[in-house]
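Shown next as structure tokens: one chain only, the form predicted on its own.
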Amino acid sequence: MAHGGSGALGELVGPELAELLRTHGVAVRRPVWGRRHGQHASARGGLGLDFRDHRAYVPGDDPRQLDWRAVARRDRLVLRQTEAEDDLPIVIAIDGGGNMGYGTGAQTKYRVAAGLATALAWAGVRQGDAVGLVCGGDSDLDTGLLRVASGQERVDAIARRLLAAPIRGRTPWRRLLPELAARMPRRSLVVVCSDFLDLAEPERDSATVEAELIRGLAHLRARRHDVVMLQVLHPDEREFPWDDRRLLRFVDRRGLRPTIEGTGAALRRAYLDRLVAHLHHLDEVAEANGLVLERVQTDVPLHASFVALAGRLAGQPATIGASAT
């Protein structure tokens, strides 16, 4: 039975997460404008629970929703408006490209950034909110469930896309974007995981095609949708713990780059170095352009990733730095 998270959606959410989700949702911290009542506190006045201010009454008005004692106060037709509750229509991008298939079992970065990308759906799903999926990888998109829609049947089906996919090849983030672009309803939450370590695409290099990426999710957060960069890291690449004098092979899982070799000693000083100005680099360009950066590790257990996350969407500050050790 799918509401007790088991089949697709309880492998990939596994246990725990999906008791926390019994009574955990995910709410972003600006008010939505949504077509539906929901679980989201609005950008208008309406029928809920949390006082939002008084205005004068003008005939048309519901008479309900006169404030007596407020009346007797002014000794005039006021009005108690209170905060409404919209829905708030979610839309996740995944990363499905060979770079994600690093790690091992229920740890490797895909299958962790599927995990959060399920449980957001399946949250979301239980308050109300419409889900939409799109999956990048072996060069191609898979955007056959894009368009959003509601109902445990959206998450079940998007839990047995995301278990299936091959993770192979690159994704083609060129094409994704517009096809985001496209189809995405009025405002929404947009959350893209990748590791988003190295976007290079054939005779397109990878800083290119990240300023490209930047600048279309900047232009979804000018209109007003909230952006989610999901970046899911595993701890070999935060760490890169081969310090020895062991000769080390790297192959690229995309078929991009070329074969790297060399001792630990002489590679890790280098990458750390670039790895630790790409990050805070990341975050820069996230923080000017009103993006939210959120990195999970895969070794943390999913649903501690998971109320990191349903925290960041609300306005905590981020749980994991920028540096590496």
Second form
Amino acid sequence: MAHGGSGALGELVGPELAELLRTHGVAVRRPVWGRRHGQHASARGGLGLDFRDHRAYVPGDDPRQLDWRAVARRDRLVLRQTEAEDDLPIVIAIDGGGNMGYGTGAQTKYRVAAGLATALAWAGVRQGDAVGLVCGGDSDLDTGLLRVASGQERVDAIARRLLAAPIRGRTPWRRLLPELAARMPRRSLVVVCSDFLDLAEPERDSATVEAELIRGLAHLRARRHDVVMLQVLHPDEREFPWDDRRLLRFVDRRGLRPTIEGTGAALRRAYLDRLVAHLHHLDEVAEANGLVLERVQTDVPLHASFVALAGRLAGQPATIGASAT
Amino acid sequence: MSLLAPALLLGLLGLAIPIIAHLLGREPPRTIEFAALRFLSPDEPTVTRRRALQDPLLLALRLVLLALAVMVLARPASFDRTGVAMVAEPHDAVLLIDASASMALRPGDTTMMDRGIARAQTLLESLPSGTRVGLMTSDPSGPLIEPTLDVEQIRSALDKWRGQGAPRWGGWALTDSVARAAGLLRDTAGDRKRVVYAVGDGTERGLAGLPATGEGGALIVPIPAIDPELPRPGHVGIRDVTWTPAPDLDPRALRIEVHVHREAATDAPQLADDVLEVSVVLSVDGQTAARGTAELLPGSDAVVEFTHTLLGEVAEVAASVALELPDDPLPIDDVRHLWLSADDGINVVVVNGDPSELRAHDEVFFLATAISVADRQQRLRLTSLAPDQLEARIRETGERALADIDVLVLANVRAPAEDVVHVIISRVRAGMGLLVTSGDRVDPADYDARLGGILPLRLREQVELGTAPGRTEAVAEGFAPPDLAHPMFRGIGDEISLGSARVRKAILCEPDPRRQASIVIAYTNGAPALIAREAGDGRVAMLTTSIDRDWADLPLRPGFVPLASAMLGWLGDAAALAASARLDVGDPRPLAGSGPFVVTTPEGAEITLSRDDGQPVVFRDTFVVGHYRVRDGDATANFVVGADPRESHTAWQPMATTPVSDDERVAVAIPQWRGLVVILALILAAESLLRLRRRTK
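Having seen the form predicted on its own, can you show the form predicted together with its partner chain?
Full complex below, order starting with the chain above.
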């Protein structure tokens, strides 16, 4: 691997995106509050070089920060403040349930989500950010990598972990948020990767789980985390290409819902209506709660999806093509 | 109902094919492991868990389709319960179809002819393979096909002939046709059986009276057009129309009698109150002139009488009499045509060569008496002359003396004088009738010398009959049965019974085949008694014995009355067949005059005929009933072709049983699969529609 990444990393990210990551980093639109020096604009004044502001001296301030020229002009003690650049803790939660296994060959939704997550982690690590990962699937949460850490080893660990995920069962969404809330540094970038199509759990329907998840994410947002919902969809899910009279048997990849048989012609219209309504609903709730909802499709090259994701993180509006309609 | 090919029912096993096809045709559902099942709803109308066969309606249709196809191939058929018999082995056959007018009777929706042809077609279908079959009809212009293996040719000829309007008037009786049909089989080689299948009705001119075998031993198998047990409808028809002048009413008045007959239906009880009122309409010159009503019980006759006065000076008008009976099962005999004229009589002048005070010995007495009895229409008007009177008149006025005479009777007259005889001969050649009766005054040598050119045969000598050498007793000769085929006796039949008459003396004749004389009546010893011949446009008859009791007791016999009437009528017809001349369908019509003649048929066609080499002109195309107009320069000689009243007799007579023995019989199968074919086609169309709809969905 040209960039020193492990085999898993290269397999997930691919050569084009790896090349792209040489020049692209991860930026968020708001100042961060990292614990260490980094490359993101900090919410606090700090030790940077760029002038930020003056403020009156209060006892206990570092006298080295007195701006003597300003003191001379104003005849009172004034401190010179400079812009600080902090690191950005990045926590990635990825849905490794069976629903993410849909796709053509190796190009499943999970692989796209994992590729983007790895790329994000790698870009963050390259600019000194700490990265954590929580991985759902098979009715369990793997929080082994949740505590954020920096360094190439973490990226490799994340890549290996993502590649090793079994992609089956379901993600226990209700356990995710408490885990995150407890172990996440403040003002982190939280990226939740899933298809957000069907979050149902054995005794709770999808709408309820979804509402809880949104509420939880909104809560994180209120605690000044940047929350990104990365929705990965397959074209089949967007377009429902089966429109003839051949009989189809739809099996729930997560094993939760009963099998449905029918012809595509009979099912398609209602499916598309419901899907569009759902995506609209997601758009609305994300916007209402200050969450960034980025929608990517598996048939779009990974690097293009990453550029779009990075743009959204930096404050670009959502592209029209990614919207629900 | 049974099946002609029951083995083909094995094809029903094929019913499994569509079931298997539909089972195999069940498309295994393609399994898709999907993430968004949440948005798929099992409540969609067509979303079911398909465990059943696909398209059960289509499957049912296909099963019915296949079953019907198998049934059609198995050829279900019912067998004719009359057991129409045919020879079971391959044979040579002629299909003879009765084309007489009585076949137009409608026992239901279709005519006897339709049913007969249907039966003939069925018979053709059922003939043993290898059978050669020919076709003949009793219609003189119908198809005639020599026996052939090509049954299809027979079929199409039958259909074509039916499309040309058969039956029509003028058909032969089946008994006449059978001989011709058997003649078709004469040339067939080998020892195969020869069979004439005669299809027709059971009327007298139809199947009734057919012999069991024909010429050359051909079997004749009668096949009734419908089962004899089935009911046959009655009908009303005009049997005859006669008219006579009625000078007592008006010089130009006519009395017209219409004889209407009601044939009884076979299935209806003959009730005394089952009276049918039928309107009879007389049309003159295309206009309705009068209307009368006949009240008819089943099987009864009625006479409707009209009187009509001819207007203006027109010599003849076309008239017709029709029944107003639109639902009559036999409509073709509901109309009759006639030409009406104020004068329709035949003037007969009897030259009495031997007048006698005793009526029993007077020539004219018997003739006049017979005519007054037989000639109810009073067509014959008899006047009497002495030989001298006739000769004196001829000497005075030449041919004009004979101009009004239609028939001249020389009754026991010495031969006319040499200076007048040529006038008589010329008149005879121009159309006058001449009857010569014998007697003591008739000298054969004189007659031969003067009238020999027109007499049927030359006369030889007077002989006493029955006096042969060795006979001790003079035995009088009798009359052999008359030649009823002679046109003189048309419409008379058995009424001429002269068997008991005795003849003592007669004149013998010189046999001479060149004269083409026909011997109408002969004596039992073979000598000619009544000979007739056409001479030019006229006709001559010679009675070789006396017409009174001098030589024979002929005038005392009942047969004399119709004989006298028929004889004079035939002779008179030649003269003035003219005006009210009435022919049966198909009879030739000799045209008297110089020509050329223009004949206008009832259909409006004009046919021109001209005299060729002095031969008499005969119009033969008289197969359409109605008025015929004949123009000969300024003169007209119209005639009417009338329907044969025998065809109105639709009552069936006993028929001969089939000569085919029971072990040779093959019952004719009546196919019942044609309806199935129609249903099959409908279901096929439904199946196609259904499939199309499924595909476009």
